[in-house]
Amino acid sequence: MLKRLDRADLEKLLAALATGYRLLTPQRLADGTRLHRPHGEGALALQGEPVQRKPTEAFFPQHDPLLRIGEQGEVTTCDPPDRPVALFGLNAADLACIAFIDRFFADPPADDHYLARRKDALLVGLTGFAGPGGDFLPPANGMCDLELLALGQNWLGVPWTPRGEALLEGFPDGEQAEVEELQETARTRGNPAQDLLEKAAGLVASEVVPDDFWREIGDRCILCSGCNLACPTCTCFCVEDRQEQAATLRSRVWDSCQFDAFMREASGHNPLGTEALRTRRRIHHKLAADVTRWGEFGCLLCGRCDRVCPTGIGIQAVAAEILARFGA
């Protein structure tokens, strides 16, 4: 049931979302900032880069409360909002992400609290002529309720779940031939990133690439902790206990692999005592030991690591030195 939307069926689409849920859009605020916010909040930004904050912090927030602990040792858990979000102007590399966290809360023994969040969220593609300045973006082809895809000043709306097809019905139908088309394009054009992390993610897990190269790429780390704020699949974090005025408050917050004491020990010991080794650990991590594990990189491409980082060491630069440096 394909669809084509103009400005005016979007507007209906989106208040028609808003009903049912906390609908996030994607807006730009007055420093050029695009992020997702209430609807509402500010003006659409349909077109450009892609958020800054990762989508997945809708069902993983950085400061998660979890549970009360009363003053006689009583618990109460905290609920997750009353209203499902609905995530919308997702591309096809955040729904990736989306979908690789899907796997890891779930996976026995399941993440209750985060399953809570993600419980009847509905997840709306933007793709097409969506990325800055109008240009391309890749299809999804699914991972998602529903997708839009831009064709300028129309969408075409292509269903995945029932609960999409749903939310197009009355609208104008559209013409498979242009969908086929966008499809296409994205053929004709490949994925260069993608060929270059493929053949980085083998030298790494093949165990060429010497340790002079991570204590020189973990040189150039500042500490900042940026990389892992920004990614999707990041999804290490530790506990915090703060007491309120008649209860502890306990939540969990995010945490990083390249602070100095993600795994310091009891004892004193550290098993990742140099930012070589946390270095090392992070580009392995999601090039290989995710890999070995769910089948797929943790790196999902969407470039937000490389975008924050101050010196230039995201994911997708360190692939490029790597194979520039080892891959003959």
Given for the second form:
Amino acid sequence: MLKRLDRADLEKLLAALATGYRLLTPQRLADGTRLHRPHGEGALALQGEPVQRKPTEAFFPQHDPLLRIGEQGEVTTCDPPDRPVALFGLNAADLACIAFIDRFFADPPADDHYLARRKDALLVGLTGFAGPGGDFLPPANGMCDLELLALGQNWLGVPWTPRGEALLEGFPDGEQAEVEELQETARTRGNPAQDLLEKAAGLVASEVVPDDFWREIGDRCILCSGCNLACPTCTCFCVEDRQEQAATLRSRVWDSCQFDAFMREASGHNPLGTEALRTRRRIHHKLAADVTRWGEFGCLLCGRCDRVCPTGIGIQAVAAEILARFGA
Amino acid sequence: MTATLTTCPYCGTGCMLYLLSDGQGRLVGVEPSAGHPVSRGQLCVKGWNAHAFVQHPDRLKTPLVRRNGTLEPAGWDEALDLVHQRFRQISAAHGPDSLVFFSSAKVGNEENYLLMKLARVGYGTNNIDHCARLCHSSTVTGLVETLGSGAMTNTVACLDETDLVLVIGSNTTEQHPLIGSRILQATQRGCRLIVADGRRIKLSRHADLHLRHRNGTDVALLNGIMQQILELGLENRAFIEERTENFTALQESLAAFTPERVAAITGLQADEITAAARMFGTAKRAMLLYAMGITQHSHGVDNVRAVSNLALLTGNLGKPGTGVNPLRGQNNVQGACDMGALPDVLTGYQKVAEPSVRDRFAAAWGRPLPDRPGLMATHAFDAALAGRARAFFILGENPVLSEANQAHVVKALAAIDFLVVVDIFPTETSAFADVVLPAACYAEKDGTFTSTERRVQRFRRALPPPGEARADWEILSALLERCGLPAGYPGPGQIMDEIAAVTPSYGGISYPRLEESGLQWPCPNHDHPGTPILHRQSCTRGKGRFSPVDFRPSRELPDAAYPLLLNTGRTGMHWHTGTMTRRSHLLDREEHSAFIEIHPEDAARLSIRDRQQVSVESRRGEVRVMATLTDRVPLGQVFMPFHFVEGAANALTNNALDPESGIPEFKVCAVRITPC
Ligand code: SF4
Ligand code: SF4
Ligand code: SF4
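Show the form predicted together with its partner chain, please, because up to now only the form predicted alone has appeared in this conversation.
So here's everything in the complex, that chain up top.
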């Protein structure tokens, strides 16, 4: 099935999504931030840079109450919102990131709390000419329920699941040739960022990057933790217990491996006791350790850590520096 | 899900962020504002955790009144009536100047304005001050004299176009992280960096020159650098002639500060001073950044004068990429000063002592103003012990942990007749209170903060306050009404309109104009776009004034009995007395107990191991903390942050005050350490 939607069709699709789901769409806010917001709250921003906040927060929020422990020790779990979410307007990298953490949380023992939010959620990709100023974004080719390939004022609708198919039912048919053309554009453009990452990863894995380099990069880290908090494939959390009258509320909270306390032992000893070691770990984890564990990079090039790092040492910046210095 | 665009409640950098809530009244996180000129989609660790303390179960939720020695819940009317009645009684018995008001650099401009109005025409005293006394009072005094305006002359964005940054007495990457990171980015593009700081702070690792002068010798260092600039002929003659006055006096005063003499005072090498002079003097555009390392001394104002002299000498003023840039600490300490929460000035630094100023305010407020400048916060405790100050109203401050010489403060608070504390959490200070009023925090009300670069910007309500807590402006309005003053403000926007009407530098500021990223004052009228850079054509006072200063040693230096120099300050994870950050899970986990940094060689001599408990004593007190062995501190110096109640640095510090600004000498006192 392949459909072709014009603006009116798109609105129709969104209206349909809004009836069954808590629909979140990308919107541009007054200060220029592009964020996922409840549909209809502000004007749609169908083109632009990746939404500021990582989309995985819909399933794994920054601060997430898990359970309450009562006075007698009785435990009640905190339930997810009743209506499942529909995330509209995800690019290929963001969809790949969601797939990445799906595997992490669903890997036994599965994380019920994550799955409760995730299982009925609907993902809608938005690729093609939907980047900043209408720049080209490569098609996702799956990883979502349905994908819209932007052509300008029209969108090709490609379903990837039965739910996606049902939602596209009734819209006019599209031309396969138009999809081919977009695929061809993606092929000719290639993925220079991915090439860079692969080369840098090779150098990191083969241990040619000396400690001095990590010290230098670590010296530039101001310990904001943003690179981890912004990263859609970062899944580390810590547990916060709060005494609320007689009960204890237990929540999970996004953590960051750039923190000293992330690995610090009760004795005070810390196997990752310097910024250099922690920065090395952050990059090494995504470019080498994840490859061993999952067979793919833990970085899917969403671009957020480079955008959020106040001192310019996000993963792509570091990869470029590694390549420039040790890639000869 | 709601996203509320607001301003970070921590430091004066003034980043904007979205507070995210789940739509059912619970905050779930923070996302930086992408379009804001300072945050630019980034935050520091405190900003990323700005939601974390807001819904902590310890929040004060109902007014408390002391009955038979214990604080018990009370109704708002009962508590406010009691406050008003006691203030009236004490004023009647001992005069209005027996009342003391502490405002807060954490609350909005509108709230600072209302409190200073309440003090001045509600209760008839100029005894109003706030924690700027402890951080940048030296700046306000020093820069008003030399330039005519006591604020950062340039903007944060100027770091992108400067050729050299001199950071003196500021641990910028930890205390103003999004300014510190901007400096690091500047060094990446080739901007040169001089760091003058005894400690090996992060910035020093990126410096072209790191000057580790002894604490308290900044005047000698800066005079030495200026002496060498003149010696090398690197001063800006044209600027000096056109834009300044009193140059000859400066020149004469510098003659004695030869590199050899300065080296002996500061502990530096003579050629380091010459190198700094050459680097600074040859830079096309240079920015001077400073903070508490300059101001918190018994000669803090002199330090500020020396910084200002250096900028004038080299013509680094009034254009992009230059300037004298005091980094203001609290989110709204600039605003609290602008609003006249100070004993000697009204809004926009209009002098209380000036009859025409008083007349104008009296016409606007409908009541005459007291004419004598009031007490500085740091003098108020002496006045309390002398029986002159008898009732304190403390809004959002915790002097028991934040003032120098804790024992002195505690004695003073125990001595007074009546204490009111308005706060969001119970504090070490509210424990002494007769009445405690629960306040809404930044996330639960509307208003404006003014950042260190003079940017007036909005904070916005993201959720209702807990229990019966009220916004400070509502609490203050209720007291104004009890004083018979009209205070039926529908909201903070109308309070800002009143501020604009009486404050020339805020004249063009109104809420509709602040929607996105605010306006930088001076903004005198509604068409004015704001002023990113001060002193462009001429200084606010006309000519820039050279103000020669001589070197005076700190008041208490190490000796045989107390052989180590104690330096105090903050860390990147915590904020001041920890009321908010120690209730933020990740921040408290990162640094969860009091510590003292000590050089490994000093530690070895004293048989102290890393992470061992030690006793630290000064002439004023003793605390027990964990030793952290590190060469961040120079030999002979130890460093303690003042965040921790269980190891309060200010039990040790010296309340020796600068004679002009009344700032205590937080950065230098003498201690001894023994293992426990
Ligand atoms: S670009 Fe950065 S934030 Fe995005 S997936 Fe890679 S590591 Fe994570
Ligand atoms: S975003 Fe940059 S500065 Fe912040 S923790 Fe990560 S690497 Fe460090
Ligand atoms: S730099 Fe200051 S204003 Fe910005 S996020 Fe950090 S504490 Fe908040």
